[in-house]
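Listed next as structure tokens is one chain, alone, in the form predicted on its own.
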Amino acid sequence: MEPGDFFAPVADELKTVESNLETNINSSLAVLQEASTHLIRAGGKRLRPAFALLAARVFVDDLKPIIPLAVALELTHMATLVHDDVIDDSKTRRGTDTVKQLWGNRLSINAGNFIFARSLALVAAYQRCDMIKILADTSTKICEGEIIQLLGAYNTRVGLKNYLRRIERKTALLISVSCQLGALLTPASSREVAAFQKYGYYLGMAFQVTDDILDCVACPEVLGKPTGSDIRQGIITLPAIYALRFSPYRQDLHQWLSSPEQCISRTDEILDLIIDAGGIDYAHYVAQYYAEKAKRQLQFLPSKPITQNLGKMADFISHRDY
């Protein structure tokens, strides 16, 4: 199945979200408008708005009240991407130039701030203090995740616990919140809202582990950025953590991965050693583990075709190749 098949129950609403993304970051400053909308036009999976809409659709038929939330969640995600590209000095994303590459660091930072401010305005319109608190707490933790990643760069002693904490904040929490808030705007019970929150969390963990696998093995055309980007930036992901412990050449890996120069000059060699050590296979196992935990949360939700669809989505995300 393709991603679009999973999103079919909310396809019309996602089209509305897509059209609303650009209108909700409208600015009278031409350069800010152009920079802010650049990433929207590059496309994307739109996972976060899709999960909010799917969660709500389990309980209600009318999703119009969920649309502003769905737009806000995607704008929040996009703001983090614009900032990430400045931090990582990334030149391409989704197969096109980054905002940082086209407009530089200073405009990119302000464009990211502007996009995030627009997302907060959309959520504030619900006049729900609980929603604002959830999104604010999540945004705080996303920032903490970036700091954890920065502090762990080129540190080959970073262990599994640090890695899981990092990807939780980098990816899992916002997907979790998307599911949680989507359900929270419906008559869902507190038990059902909690189940969706946990489903999104485990699914987000599986998604990021798979993302880290693809960074090692996917071709650049499919990935939308160079293979081995994490290695070049000194980011130690799960496949590398496994290889650093079990590869017969782990001493070489420790030396190379702790050196910014070696990470750039020996990227292909490092990736080969990670693959040969079984790092990719182990990461696939972990992704599947989290996908299964996500699926177990569905037993607490109404038994409907859309709920079964969410289970199939968990399987897809843990095995995706793009």
The other form holds:
Number of protein chains: 2
Amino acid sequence: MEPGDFFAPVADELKTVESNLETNINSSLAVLQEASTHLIRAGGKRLRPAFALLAARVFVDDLKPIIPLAVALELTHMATLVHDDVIDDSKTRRGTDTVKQLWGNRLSINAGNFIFARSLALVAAYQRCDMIKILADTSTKICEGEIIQLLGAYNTRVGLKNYLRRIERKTALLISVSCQLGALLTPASSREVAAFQKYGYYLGMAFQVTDDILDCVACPEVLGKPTGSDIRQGIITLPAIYALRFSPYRQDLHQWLSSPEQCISRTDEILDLIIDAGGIDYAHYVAQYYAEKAKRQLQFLPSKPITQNLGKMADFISHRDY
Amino acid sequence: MEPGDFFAPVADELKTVESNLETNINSSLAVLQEASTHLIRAGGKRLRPAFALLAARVFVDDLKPIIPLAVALELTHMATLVHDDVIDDSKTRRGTDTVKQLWGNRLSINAGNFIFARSLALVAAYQRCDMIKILADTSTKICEGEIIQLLGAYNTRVGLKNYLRRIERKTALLISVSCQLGALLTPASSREVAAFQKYGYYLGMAFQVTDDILDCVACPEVLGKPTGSDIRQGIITLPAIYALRFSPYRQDLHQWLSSPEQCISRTDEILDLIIDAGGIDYAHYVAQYYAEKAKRQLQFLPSKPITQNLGKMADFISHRDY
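To complete the pair, please output the form predicted in complex with another copy of the chain; the form predicted on its own was given just before.
First the chain shown before, then all remaining chains and molecules of the complex.
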């Protein structure tokens, strides 16, 4: 199964989002237009728009009013990606050159800001200040998460708590907000909106843990980037945290993972030790734990086929191997 | 006279803004707190808060409700400065080390985003979506301005129109919005709000032209950065545009200003040619032209001492030599 299958109930609306992404970055500056279009064309799973649309579809049939929100959520995500590529000095993303690689750091910083401002203007048009407040608070926390990740690089003493805080901010919060805002624009009750916010949060946690597993084990063609790219950058993810504690070779792991040079020269060796120690199995267990928590929130939502679809989505996300 | 003298009618409120700047960047992350605090302590003229407060004071006595806006405007300005320092690779600003210099590019990009998100949350709390819309559109244009400046570097063919568009986005728009939003939060009529928006715009243009003059002629101690820093970075400002057209040595100027190496090795020579060609006098003339336009908007505002103060402010800004 593909994630697209779960998005089938909102497939038409996702096509509209796709075409609106480009028209919403129309700028008189050709270079800005090119950079943004390049980023849109590089594609992505459009998870955040899909969740906003799916959440709304549980309560209403007409999703036209949700489209600008869905576009804004993807733009916000894209803005963080452009800045991330500068911060991480990334040359490729999803198998194609990054904006940073093609146009340089200076343009990328501005392009990220520009895309975020556009996203904001789209949300402002709803005239719903509660939505802006949620988006502003989420952005603040996402920035903090980035910094926690920066500060924790090559630090083999970071534990589970630090890791969970990082992935919450990196991924879970924006997926949570996508579900929450999608539901907020419908006649859903505040209890239902809260259930969607939590569903998105736990699902986002499951998603990022699984992403971190894939970074250790998936083949580069599937990932669109080299296997072990987290390790190469000194980012200590859940499988590594487990192995640092339980591997018989944990002393070697501590030494290698704290050294920027060894992280690059010994990536494959480190990956093997992590896998042998059971780090991947443990991370799978954690991903499933969050998927279950996500599914449990669905009991507070109307019992419909689309709600069951969201449950299957949670299972899929914590098991996916693409 | 000092700009502070013109701000006297709102001096107490500016002190409150100053203390609120720090409390509004409270983060659990020590490094973020340090970086932001460093930036606040490095000071600045707090022009944008002052204009928002002065505009409001024309219509109301109690400025408490304007304080969060004033803080948000300065935070927005500071966020752009932090990103600018990364983009321009600046080591000092206002005579002290930049955030970028002390904490590096990666933290600076995130710190800028964090500060902007905080600013947004402050404005969102007003529950006035029209304000958010104005801020989002302004941010979009400011980003475009940055890019126009990047693209035009070392391009000696850029003309007056390109320059005016650049400084509009770099400076005039945010000062204009400061005046506009300050008035918008009072019972001012829409005509009066519009007059303030234009006053701020023209005053901002006068301010930036004067800043560009000072970058050519003021001593480094006063500027807090080396004289000729624009030229060193290949930024072609108004005095240079004039000299490129009318200097008897314009061929040399074209050659030198299009070369990143010559811009650095011949900065003083270039400055001398610009001054001898009358570039500074011409720019002074343009600054005064905008100051006059700003003053003309004041006729649409209540005739009060504080309104006359705003007129004197425009004169001062276009003549200042600090």
